[in-house]
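We begin with a single chain expressed as structure tokens, specifically the form predicted on its own.
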Amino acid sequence: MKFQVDRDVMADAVLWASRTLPTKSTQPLLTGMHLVADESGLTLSGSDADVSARANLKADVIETGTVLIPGRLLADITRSLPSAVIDFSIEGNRAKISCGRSSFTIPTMPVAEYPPLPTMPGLSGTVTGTDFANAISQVAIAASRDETLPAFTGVKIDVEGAVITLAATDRYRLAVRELNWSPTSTSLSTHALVPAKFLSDSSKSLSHSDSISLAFATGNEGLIGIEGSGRQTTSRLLAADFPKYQTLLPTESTTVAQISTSALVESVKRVSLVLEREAPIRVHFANGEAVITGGGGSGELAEAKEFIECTLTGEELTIAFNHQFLLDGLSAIDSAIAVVSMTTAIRPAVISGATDFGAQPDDSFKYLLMPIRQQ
């Protein structure tokens, strides 16, 4: 096996494939990166048994072959090499990597014992890289990081024809986003619970792609595949029951406030400076003005107060939130105006976005946030 490849191209591909490699594993061979050089170029693959990643790249293949080498070491080496052409060859049971005036030899691993990687499911449809990355970033913020509750660490994907609905929750908030795409069949109907981290990492890496292919396995395979720009990745689905989130979204509200998103974000950040531990931030919505307060009370606690322009439909209301959860939702709507729909101080509020005061909210994204009961 022998090939030449541009260092920058190689380093980028190795970074993509190595992101799935486990740091520790009961199967040591899974820490290796699988390289295949043939007439079509070079293919790099890695897997941790649940998630796999492949990268196809152009290379000048002098001798075809297959090899398995320590993946993270290869990533460290290629990242540190000068920007030049890499010469890669196998000499006995060692791989030789030369670039400029740098040279490394590293031991290979028994490639014949490497477990086969999952096969990419058949194509289900396509979506632009930017749209997919934006949609995933909006909902993934609401996913839990508590691995003891696997159902809440995923993003629920519901596909009905040309519309994908994404949802994630950690029990304290819920993010729901509708996304238009181009399915292979307008009658396609499927559902999947996918690890949020997998979707976040994959969508960010492929955000520059003009088109991303999504592949949902049929039957009991429990697999999703994502492909774009010569990169391919698969993940096993989460075997857990996601809550019926549609019933959580209020069908009506008695108080609707419209407020500048950027002004509210800055105010919440400043007021949160005085908050102790898990203390909430309080917002009093009134027609013409919203008052954001935090801290204070008994003792010598610091206190902060901010006033922001606000338009209100319905009754005045004071409601309290976890300040970081509120900031996450405001960042996710990506709109100039935040529309906050409420019923009472102890019922969930729904945040959506609008282009200007008085404009209709964009219902393609909704962020439901549980309030904190005030003492």
Given for the second form:
Amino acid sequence: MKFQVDRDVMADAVLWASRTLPTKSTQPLLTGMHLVADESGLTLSGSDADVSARANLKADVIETGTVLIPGRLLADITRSLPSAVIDFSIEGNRAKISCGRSSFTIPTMPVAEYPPLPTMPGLSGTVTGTDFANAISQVAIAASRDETLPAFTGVKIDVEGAVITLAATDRYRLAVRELNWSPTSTSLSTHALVPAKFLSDSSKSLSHSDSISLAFATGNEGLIGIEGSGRQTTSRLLAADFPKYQTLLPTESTTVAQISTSALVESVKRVSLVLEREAPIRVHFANGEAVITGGGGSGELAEAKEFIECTLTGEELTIAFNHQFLLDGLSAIDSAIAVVSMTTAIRPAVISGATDFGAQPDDSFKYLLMPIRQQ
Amino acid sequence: MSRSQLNRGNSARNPQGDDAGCNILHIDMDAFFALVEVRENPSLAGKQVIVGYDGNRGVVLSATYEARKLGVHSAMPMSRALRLAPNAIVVEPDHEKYSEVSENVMAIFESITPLVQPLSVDEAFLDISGAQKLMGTPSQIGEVIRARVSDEQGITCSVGVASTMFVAKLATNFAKPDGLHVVPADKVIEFLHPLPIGALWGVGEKTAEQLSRLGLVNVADIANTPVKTLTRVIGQAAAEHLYELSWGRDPRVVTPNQAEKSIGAERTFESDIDDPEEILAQILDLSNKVAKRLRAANYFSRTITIKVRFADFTSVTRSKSLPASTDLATDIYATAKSLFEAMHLQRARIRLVGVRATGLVPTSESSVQLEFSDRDSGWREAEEAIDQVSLKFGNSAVKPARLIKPES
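Right, the form predicted on its own is done; let's see the coordinates for the form predicted in complex with the partner chain.
Below, the chain from earlier opens the complete complex, with every other chain and molecule after it.
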């Protein structure tokens, strides 16, 4: 096996394929990266028990072949090499990597024993890279990182024809986004719960792709495949039950506030300086202005108070939130105006975005936030 | 001041010690539970007395010096203690009595200085910087306290006098029993360096073993080892901490009336258990106890810790912070259960389990992050109702169904 490849192209592809390598594994072979050089170029792949990633790239293949080499080490080396042409060859059971004045030899791993990667399921449809990455980043923020509750670490994907609905929740907030895409069939209906971290990582890496293919295989061995720009990745689906969230979305509200998103974000950040640990931030919504307060209480603690412009429909209301959850929602709507719809101080508030004061809110994204009840 | 007090003042174990600048006293009751029992029942005086339960699984909580001479010490299994001291008299503990005596003793300390930091029922640090003008030198104050504890409470204590908290605590070991030991401010290094490294605060069996592999035996060895070398073995935080201590530097100050740091409950089983269902039932029961005590003390907790001790006496603890603080057994149990299950024990034989709530916040300052699943009337109301019932009808009046044993 022998090939030449541009260092930047190689480093990029190795980075993609090494994302899924386990740091520790009970199967040492899985710490290896699998390289195949043939007429079509070079294919790199890596996987652990749950996820796999594969990259196809152009290379000058002088001699075809297959090899398995320590993945992390290969990633570290390619990242550090100068921008030049890499010469890669196998001599006996060592791989030789030369680039400019550097050269490395790495012992290879037994390639014959490397388990086959899961096969990419059949294509379900396509979506543009930026749309997909934006939508995923909006909902993934609400997913939990607590692995002991698997259902809350995932993004629920519901496909009904030309609309994908993405949802994630950690029990305290729920983010729901509707996204248009081009399915292979307008009658397609499929449902999958996918690890949020996997979706964020891979959609971010593929955000520059004009078209991303999504492929779902449901059933016992549920799998999602994502492909774009010569990169492929798969993940097992989470087997847990995602809560039926549709009933949580309030159908009416008695207080609707419109407020400048950036002004509210700045204000919440400043007021949160005085907050002790899990203490909430309080917002009093009134027509004309909203009052943001934090701290105080027993009298020994620092306090902060700010006023910002606000238009209100309905009744005045004081409500308390975890400030980070509020900031997450405000950044996720990605709009100039935040529209906050509420009923009482102990029912969820719904945050959506609008382009201007008085404009219709954009219903394609909703962020539900449970308040903090104060003693 | 009575004559006996004056006499004691003169009998300081090392009166020649220069106690200038030694503003910290560490006071530890001698064989606290045991000597309280002797005081209650003078016929026990001078005998081998062990406080603890004489069951299959009892441990020694305290023992008189007569019993200690035979090798008995606290935390030792009762069965072993009785092999060492077959003639010892075993007395069941009376915790109410001990806390009463403890409160009285702490009150004596607080009459000397407001800067009293209790470490446990029978141990406290005192900062006496402000008391010396009125009451004399640190050793004189130490002797006054010893005399008053003896006269008023009928038990003895030992006092360590030094310029820092951890040296004072070490000094107490040299004062025991019924004495006082001064480590002069300019003799701290001389005092510390010959001690074994295990004497340093923060060095347990494991750390001591890791350090001994480097050939470090005495405190002096640590003092003369570069922090970098120590860091490689025990990590940066511990390395810097031990190095500072080895040169007698302890940045802590005596902090009085610290808010309660944790509330916990644990249980040693009559015989080892390996059935996960049974262990979870025990964890549920302990979670209920802890929640009840949190509510009674008006605290919310942010972090739940479980402790599991195996048949071979090794223990593991695991803890997890909650997304929102709680005082409810349902939340505590859910967290404790997930911690226990995450240990992936394969029917290990377990001797003890414990559940502890830490990161306490007073209820008045806490708030509850609501969840989507919260109903308007839920567990809080249920558990508070159980508290009310327990007040009237006792702790077992209402309990989770799986904790109710079928009538035999």
